[in-house]
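The chain below stands alone, shown as structure tokens; this is the form predicted on its own.
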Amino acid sequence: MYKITIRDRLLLLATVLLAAYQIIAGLDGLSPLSIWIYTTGFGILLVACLLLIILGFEGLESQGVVIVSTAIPLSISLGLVSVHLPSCFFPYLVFCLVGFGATGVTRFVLRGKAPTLVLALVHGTAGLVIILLPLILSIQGQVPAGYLLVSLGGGLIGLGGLLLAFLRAGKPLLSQEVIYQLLPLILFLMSLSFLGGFSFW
């Protein structure tokens, strides 16, 4: 097992920073529902981050993070969602509390490759949820095109969450150590891309 090290904490603090400051600032012109989706969505990102730093990456060995990390995605794409496309919101979220539902009953019930793939295609839909979502409306004129960094955010969490899902399904892309040590850095480029995306709303 890979053992955290300063620079990892240090990264993984920052984007804790990050994230509590974008609970803190929170979006201007947006519906309490939307802005308390976003706020749950950085808050468990940041309660995620913490018990990375403190327990280290052995955290990600317990189902309970595993199950509670998938919360992230889902809740910044259903803000997204319930911002520009209101109209969809309803099916959307149905599918967000299936999903995270399904994550978890699988995480406990079953064993083998499904609950990877339960959680692989959890994560996948919602981040490809936010990296097109930004970039049509962009295209569309709808949004400046700074916007687009949202669709960076989106990519790298779901980078950061195939990576895990596959070396949890026995087909790593990369080593073990190489997927760890990347973790922070995508973690906190991540949340980078979503404050200074959201920064153009």
Second form
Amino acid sequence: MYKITIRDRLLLLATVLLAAYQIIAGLDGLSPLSIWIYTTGFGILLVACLLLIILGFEGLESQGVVIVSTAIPLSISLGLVSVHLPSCFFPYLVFCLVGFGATGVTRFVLRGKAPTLVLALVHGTAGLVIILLPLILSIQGQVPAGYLLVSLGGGLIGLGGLLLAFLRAGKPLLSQEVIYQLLPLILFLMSLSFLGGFSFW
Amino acid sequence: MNKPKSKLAIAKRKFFPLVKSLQTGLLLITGLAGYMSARCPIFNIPTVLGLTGSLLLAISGSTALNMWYDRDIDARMPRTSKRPLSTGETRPEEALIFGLVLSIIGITWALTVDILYGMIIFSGLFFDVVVYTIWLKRRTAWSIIWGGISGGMPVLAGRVLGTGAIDWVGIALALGVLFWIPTHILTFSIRYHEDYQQANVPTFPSTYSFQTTRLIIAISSILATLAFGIASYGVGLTWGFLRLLVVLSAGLFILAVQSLRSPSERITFGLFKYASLYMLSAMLLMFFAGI
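Switching conditions: you have the form predicted on its own, so give me the form predicted together with its partner chain.
Every chain and every other molecule in the complex is listed next, the one we just looked at coming first.
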């Protein structure tokens, strides 16, 4: 088992501080609902990083990690939809709730390929929303180019989440040690990208 | 040149461990947070210095007295058997004098800063040393309530120094600390259950059961977060700070429930550490909200 290092802890602490800043700062002009949705995503990220600092990577052995790693992109993508595609908010909210529930239920109840398929569908959809929505809005000129950093954050969260999810599903894309070495850096860069992108809002 | 340096090093080795720097530091931060929660200007240097100095001395003194009285217990527990009083490096009378001097200077200084503030600091020291340590700790597991009350005194005292009176916000802040104490101490008593049994100190796990103890931890975590939530409303925390407090509180609550649902050494340790971080973060939020 890869032991957490000082470098990892510092990167995770920096991620905690970035997430805390985003939660405190919020986003100007958004409805309270949208702000709370974003708060949920960054809040889960913050608490998860704190627990990683305290418990080390042994904390990632739990199946609950898969659920947590799904909740973050779902929340952030839902926040983006609530702001930029308000007409799609309700159907997407239903997708998020059902997808989140299905990820949890299939993880603990079903065996075989079903949990991985559900996970890939839910996680992949949320990741694509985070990547594509700012990209399309930027091309249409509705948001500044700097908002594309949100897409970069989406790409990183998708990468980190899928690496972890497939590791837990028993089908690792990289070795466990490499994933654990990369994870703090991915989380930090992801938070930095989100913060940078949202600062253009 | 070498002689004084080595004397200093010896004194540091003999006396510094008696003040439990991390615990003292955390309690000191609660006092400063209580003061800043009253929106007091931090640039009021004499008052801030008086608060910091008197509180630091009084807390350090009470901790040293506590360690002096509990030296026989500490010697029987593997976790604490390396402390200077247990090893004989510090003599009991040295520790007693050290604790008394710090306490007397701290309380006197506090009384000169403000009478009500000083009386609250004194009551915290009294509850900690006399009621908790000397009277109840060896008799009942419920002694932690009195330990909790004394733990809530620094934040109340800080608030009183800022506002000039005991108000409901100060009480709520003190209640937050009081309810947080079981989360902190009971996770500790689960982790070091055998140590406490060896020393014949009654704890919740030994008097009741591990599961009951975990239930109490979960309930006290909820009550602590509620008390801090109410206090933060009274302090006038902005929405951003409130959102962060809600997130941190949710983390504490989920960990406590997880510890109840699927108890393990790892979760207990995580809850213990997270509870300390939670308290530090909550106090820093109150502190920065006041700037």
